[in-house]
Amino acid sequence: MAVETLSSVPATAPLLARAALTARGRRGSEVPERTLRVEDVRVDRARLAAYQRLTGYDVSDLLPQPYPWVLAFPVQTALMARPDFPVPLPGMVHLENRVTTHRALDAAQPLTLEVTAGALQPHRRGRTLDVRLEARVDDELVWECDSVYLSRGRGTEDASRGEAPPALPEGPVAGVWRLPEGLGREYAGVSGDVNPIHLHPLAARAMGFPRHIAHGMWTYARTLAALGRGSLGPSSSRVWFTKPVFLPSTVELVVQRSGRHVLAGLRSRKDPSTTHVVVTLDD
């Protein structure tokens, strides 16, 4: 595996715009062996703050557990824009992450990040691509997160579906939040992700979307700490993404607590049989 050492992080807007003028004409079937690794990534504590107020957390120098995703989206989004990567980034569906705090991770420390491509795998509805995300402090493997996206395109109809996400637990509802219209514009501007599906519903429908729609990422973390403290620990957590939320829109928060393993989930306020995402964590 050649590893490329980028002499710091790059800025995710003018990828994202290469990424889209590039996107035609992209077919290949082979993931170029390749590892870009940034070192001696500093935590802006600024903007870490308005990141964990949006997102619900304490402000304080711990790390949430999606933050180094954050981190180091800028250097994913360099991998997949480069002119040899097989699938067009525009219109990339997140499915899920795995991920593993393995001890609680301080401001303070800089950090090494390093993001690599798995081979592309057949699905129902396109192909699914594996992408590994690595943080170190020194040399020491401090947290790590496999994500997992579709490539639309024509399926394969008997191709493996992969783990399904658990049902969501009945019961009680432990809380509802209301998103605002602006809600993905304010999240870009705390995380760098400027994907014009989060950001105006005009932008959003010339991706075939009705309105835009909420991060993700954002629907994850802002989960994660409804949970407590939990995840800023060693823990592992995983999220399936499984229907969009589109803006403005309410959720509910439905929460399943046994021992040390938590299973919760937002889904639809209107249309409860509706769920928008199914998160698990262990502590």
The other form holds:
Amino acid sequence: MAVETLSSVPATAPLLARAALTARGRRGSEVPERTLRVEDVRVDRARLAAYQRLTGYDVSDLLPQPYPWVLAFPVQTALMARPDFPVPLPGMVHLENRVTTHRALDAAQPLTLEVTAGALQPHRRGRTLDVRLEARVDDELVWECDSVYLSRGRGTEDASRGEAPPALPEGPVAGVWRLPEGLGREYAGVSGDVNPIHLHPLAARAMGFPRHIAHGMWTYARTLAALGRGSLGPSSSRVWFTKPVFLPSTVELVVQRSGRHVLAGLRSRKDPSTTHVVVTLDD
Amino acid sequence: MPTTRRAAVLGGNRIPFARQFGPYAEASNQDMLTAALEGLVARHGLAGERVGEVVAGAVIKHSRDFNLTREAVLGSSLAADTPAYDIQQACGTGLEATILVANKIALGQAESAIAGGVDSASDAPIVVPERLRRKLLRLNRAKTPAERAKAAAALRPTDLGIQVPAATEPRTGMSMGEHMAITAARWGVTREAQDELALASHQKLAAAYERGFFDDLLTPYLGQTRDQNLRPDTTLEKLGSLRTAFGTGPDATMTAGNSTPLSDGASTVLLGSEEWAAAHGLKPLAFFVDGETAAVDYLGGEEGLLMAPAYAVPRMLARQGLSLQDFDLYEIHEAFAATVLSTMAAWEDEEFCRERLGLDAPLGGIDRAKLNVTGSSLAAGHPFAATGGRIVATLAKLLHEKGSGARGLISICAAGGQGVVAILEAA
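Moving from the form predicted alone, what structure would you give for the form predicted in complex with the partner chain?
Full complex below, order starting with the chain above.
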């Protein structure tokens, strides 16, 4: 695997623009074997505080479990904007995420981030792409994350469906969240993920969605925050983004704890049979 | 009749104090209180533990923070079935919280408790002018479109504006510093004496950090590991060069250097019965002996706004059969250097002690070598409600270092002409 070290975290906006402009020409099924690496990534405390406030965490020195994903987002974008990358970035949908924190992450510690794209796999609605993120303090692996994205297109009907998420618990509602129309723009502001499907109904419609949708990574972070301090220390969590959350909307949080294992999720307030997000946490 | 027992101070934890609009500008009261509480929980192995109760408060508080302390408990690793409530007694909040929980422990109503306080001068609630507030409420009440139009039409561009809360006495319209300047002049407190006290505060706090005194009393927060206001290198010359901030003419002796800055921070103290402490492998640092509050009528200018502790202390001493000199350590909150100096001057004054306190003889002086030995608010900063917890934890540890039986006095002045004082004794 070729490891390329970037001198610093790149700016996201020009990369996204390049990815959008070059979206049409991308083809092939081979993902180049390449790891992008950035050393000495420092946490901007004001941005972290804004993220913590928007996702329901206390403002503190501890990085929320999904936060290194936010830090690595520009690096991931850089990888996907490369000319030889086979799938177009715009319109890509986040399906799943699995994160393990080995040691509590302190905002004062500079991180080394690595992004590696894995293989393309057939899916019923296109192809999926695996992306692996790793964060190190000095040489110690402190955090790792495997994401699965869907590049929509011609599907393979008999494609393996992967591991299905557990069914949401039936129990009483643990919370009701009213997600405002502008949530996607607010989260874009703190995370740098300015994918148009989150920003405005018109932009989302251009990408084939009826309305704009909440960032999956926001719903994930907000849910973990609601589960307490468990995910701030060594722990593993997993999330399945099963149905998009259109904005604005009202969702219900449901939680089931069994010892150190927590199963939680968001379902539609209007139609509780619609499951938007399923999260598991083990600490 | 319940019998009483001794309540022990088992430890404390705070976050470093920061200056207004400094590194904690983005942090809320709840964020800071949670951070201080979580550090206390971690240090004393209380994760998952149900504590008898947690009592804390903030002086400047958003209306949305009606359950500030309970919310901080829920955000901490304490068991979620730990009850909590908020109190507020201006700068006396933290010490008053300590008195309340110590009394519950003494009465057997609680086995363990946490007292604390927090304040942010940065993340202050913004208040619209009263006239605008009333018009907006009227608009909100309006039911029909006609009513709404009428209510909306009453809004004027000149109604706009925001009011940031200030340390101003509602009934006098004077700032705390202006009040203090009058008292300082009344007691003839000089600029030099104030600057010397401020210098000593910085030097003693810096020395305490150097010897690692705060290592088990403090959790770093948002990159801050020491009190931001601390100036280890300040000198009398530097302090003497500052312009006066309060008072006029020859009476203007108070500066930004010998007054506390507006600050952000939080503190917590763990208390418990001796049995609870033993069961949790914790060693008492000090026992809570007694507490007293007093208030003075400052409205007519008869008495100074911040002089109530001068009245509270002799009442508590009489109850305990102690003299002012029966203490190994004194913690007199440095709201202003002049507060400490005026209070001590009053206790030494024969006329004041006779006429105001009804005593036959003056309380007398205190040994300055025993006063605020690790510095106080002038150096550390003063997030209003957090100061009490800082002082209780600091004094408990200092007394523990001195050895069993050592006695310490705490005196804290508060807005509204109030004062909260207490006695601790080394375990």
